[in-house]
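There is one chain below, alone, in structure tokens, taken in the form predicted on its own.
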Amino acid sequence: MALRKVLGTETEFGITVLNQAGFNPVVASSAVVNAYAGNRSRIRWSFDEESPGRDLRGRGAVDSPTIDSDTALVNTVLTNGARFYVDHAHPEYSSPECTDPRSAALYDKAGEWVLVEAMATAQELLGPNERMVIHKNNTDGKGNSYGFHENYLIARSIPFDAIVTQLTAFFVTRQIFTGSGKVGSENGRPPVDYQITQRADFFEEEVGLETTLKRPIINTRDEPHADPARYRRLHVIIGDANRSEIQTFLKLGTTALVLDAIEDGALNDAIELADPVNDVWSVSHDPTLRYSMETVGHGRLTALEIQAEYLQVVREYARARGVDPIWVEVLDEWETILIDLERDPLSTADRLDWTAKLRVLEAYRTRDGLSWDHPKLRLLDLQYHDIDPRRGLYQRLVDRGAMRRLFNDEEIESAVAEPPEDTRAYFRGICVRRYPDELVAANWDSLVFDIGEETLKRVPMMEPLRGTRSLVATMLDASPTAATMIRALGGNDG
């Protein structure tokens, strides 16, 4: 049986200062960082138990990033269970655990708010002609890409070599309903006049190790951030930043639902990819979605066409199994995009962000009689992204009611300060909050206090489904100090 997933997401937004001279992104991601004023504890991240050079096929560990000691300082835990820090060049907002796609989405949604907050107060610090500007998207149009990672709980009794075979067409064609449009390519590819997505352009090789160079479609690291004989985590770094509240959810969904089927064996039919790195930009470069691609002992497929095998497997294996009504509305939302897809791409344009873009750069094609090479299609290709309520192009579309909404700012303000209640964030998040002075260091597997006693108290949690409301909010409720919920918990540390 099929692990109950935990997942969530990474975000690394694009930053500039505007007439700023001698800009400089590592400053102005710490301001923004260091400028929040939410709900948070600006405590030391422990790189202790981290170990991004471990490699999931066993190969051992390589030599890992070096960690820069000025940005490692500037880190915030929020009380929704989220790490907000610097990561070299880029203010990242890591979600809190949760265990279902629409959380997950909330979650992630929720970041924008906390970067909307911690920039407007960045800017009082700004020259009176300077405005910050910060993007959710994953490339400055300069051949730098930046990552939008996501985080999937599996067993570890799953053999890696299922995981590659079984998933890599899956990621290479799930792009036609992830990506979030760009004008041009990059990176040494084709010319192209606008593609589905901005990180294909980028992948380079089908398995690896690496986040920032040669990057694979399926990452390798080892970082479970769990006990390591159970669990594995799987790092996905194949995916757009999503403004589309629909589209981070079918993204977040249809991926657990594929690892579910291939934990519990039922995808050992599933479809390879005779030259998955060459299908991934070609892929992108189609937005008429009629590329096909060759396929080992299948012929030639579509990405549509592959998506709707995944789709059907999958959908018998959760009628077989019983899965909850999330599940299901995520089934249903799969198969109406691949449908609408079909019919017309531009018909999705209220739940995607590649053809809403696509939309409204056609729109001032039209109107302006712009060719694809004009620099006001890449300036609004920006601004779609620009996570500025007044100014971003997506915001103005959902204003509108022309892009579908699955939270209301009721919601997405509540998960800017709550944690999840279902998974360890809970725990984490309600210590951040009344513990802020005692809280000195964390790291997602454990806290660290200082009680004042001689030794540090550090607390695990190895489990991510331990440490939720209803396992600990009675005992956090009769612990008014850390020190009495240390005790309470058995006056260990770990």
The other form holds:
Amino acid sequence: MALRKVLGTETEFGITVLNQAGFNPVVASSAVVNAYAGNRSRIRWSFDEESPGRDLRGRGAVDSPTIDSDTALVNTVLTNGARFYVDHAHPEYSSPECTDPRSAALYDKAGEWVLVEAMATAQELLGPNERMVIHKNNTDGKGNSYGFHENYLIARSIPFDAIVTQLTAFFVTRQIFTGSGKVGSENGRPPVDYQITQRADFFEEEVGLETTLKRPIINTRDEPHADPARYRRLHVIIGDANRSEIQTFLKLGTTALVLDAIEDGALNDAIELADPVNDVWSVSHDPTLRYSMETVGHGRLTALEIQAEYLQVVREYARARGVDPIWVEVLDEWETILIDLERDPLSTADRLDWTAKLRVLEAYRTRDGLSWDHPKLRLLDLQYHDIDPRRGLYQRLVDRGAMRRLFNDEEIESAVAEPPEDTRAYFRGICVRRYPDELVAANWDSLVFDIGEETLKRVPMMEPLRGTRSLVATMLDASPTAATMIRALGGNDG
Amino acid sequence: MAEQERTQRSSDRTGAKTDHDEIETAGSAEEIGERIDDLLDEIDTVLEENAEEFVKNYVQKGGQ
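Could you give the coordinates for the form predicted together with its partner chain, as opposed to the form predicted on its own above?
Now the complete complex, all chains and molecules, led by this one.
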């Protein structure tokens, strides 16, 4: 039986300051994170368990990137269990661990709200004509891409080859409902007016460890942030950052279900592609969805046909196994989106960023007689992703009722402050709120406290499904200080 | 109308607010056209002023 999924998202935001001479993205990103940290506790990130150079294929560690001590210090852990920090030249929000796609999509959206508040505070420090602009997107349109990553906890026992052979065609074809849309092409790909995704042009390998160059469809970073004997944490780098709530839900939910099916052997006969790297950008470059790709033994199939095949297998698998209602919702939304995309891609403009954006761009082109290379269309493309609720085109569409939502504002506001209750993010988030002075460092799988004794006290959290509300709330409620909490834990894993 | 019903049902399932759902799926082609025109007018008021310069200066290095 497949592991209960633990999943989350990591978003690098685009950042710029208008009218600022000598704009430096690292300085601006630091200002944003520090502005948000403000009166909240500034918690250092502990790199004890970090190993981005370790390879899932088991080929041993390669050299880990050196940690830049200046940016490593610009870090905060939020009361909702998320990490908010500067990653190289971008502010990055890494969501707390969740156990279902609705919750993970909610905490992803909460990250946008964190950025909006942080940006507003950082803006106060800028000069009179300077204005900060932050985008939840993945490219500057000039060949520089920055990531949106998904992570899924899976069993260490699954052979990695099975993941590669059964997941690759899914990743190549899910783009039709995971894309955020982009004007033009980059990175030496053939010219195109408009394409489905922001990221496709940047994928150059089938499998690999890299995340900043020669990006692979399947990333092998082996950093489970949990017991490495039991778990892998699949680090997915091929998705776009989405503004649409329903789209994030679909992207995470369908991928988690496909991983469940792989874990339980239901996808052993999955379709394989003859040339997946070529197909990544070819699928993305055809918003009519007619492109067909060569498979191994099944002739040429379109992305819609391959997705329909995955859906059918996964639906049967879920029916036989029995799944919670939230996963049935995923299956229903998945089926509906495929039917609607086949009928008319623009009929999904109430749910998908790439079709919502395309509809606006086409309307502008018609009204103003613009060719696809007009700077105004590139600007509209960028501004769709602007997180400022007044300026961002996504938010304008939502406010007009043109896009479906999954969440209301109260839910999002609550997710900004409160951690998920069913993972170790609960323990982390509550400790951040309750013991801000004693909590001196944190990472995904441990917290470090200074309780005034000779040595610091490290509380390991190697099991992502422990540290939950039901397991630790009573103990935390009875512990007015970190010292009493650590005594109550008795040195055991929370 | 089938589309509208499906959208409505999906929203009920996922517990979302449903009050927005009808807006884009109901109405005649003329009404939809008017709404798009209206939307473009609204976007015109928030769009960054100098498109060419904004796009040219937008450079984002150092990402994964």
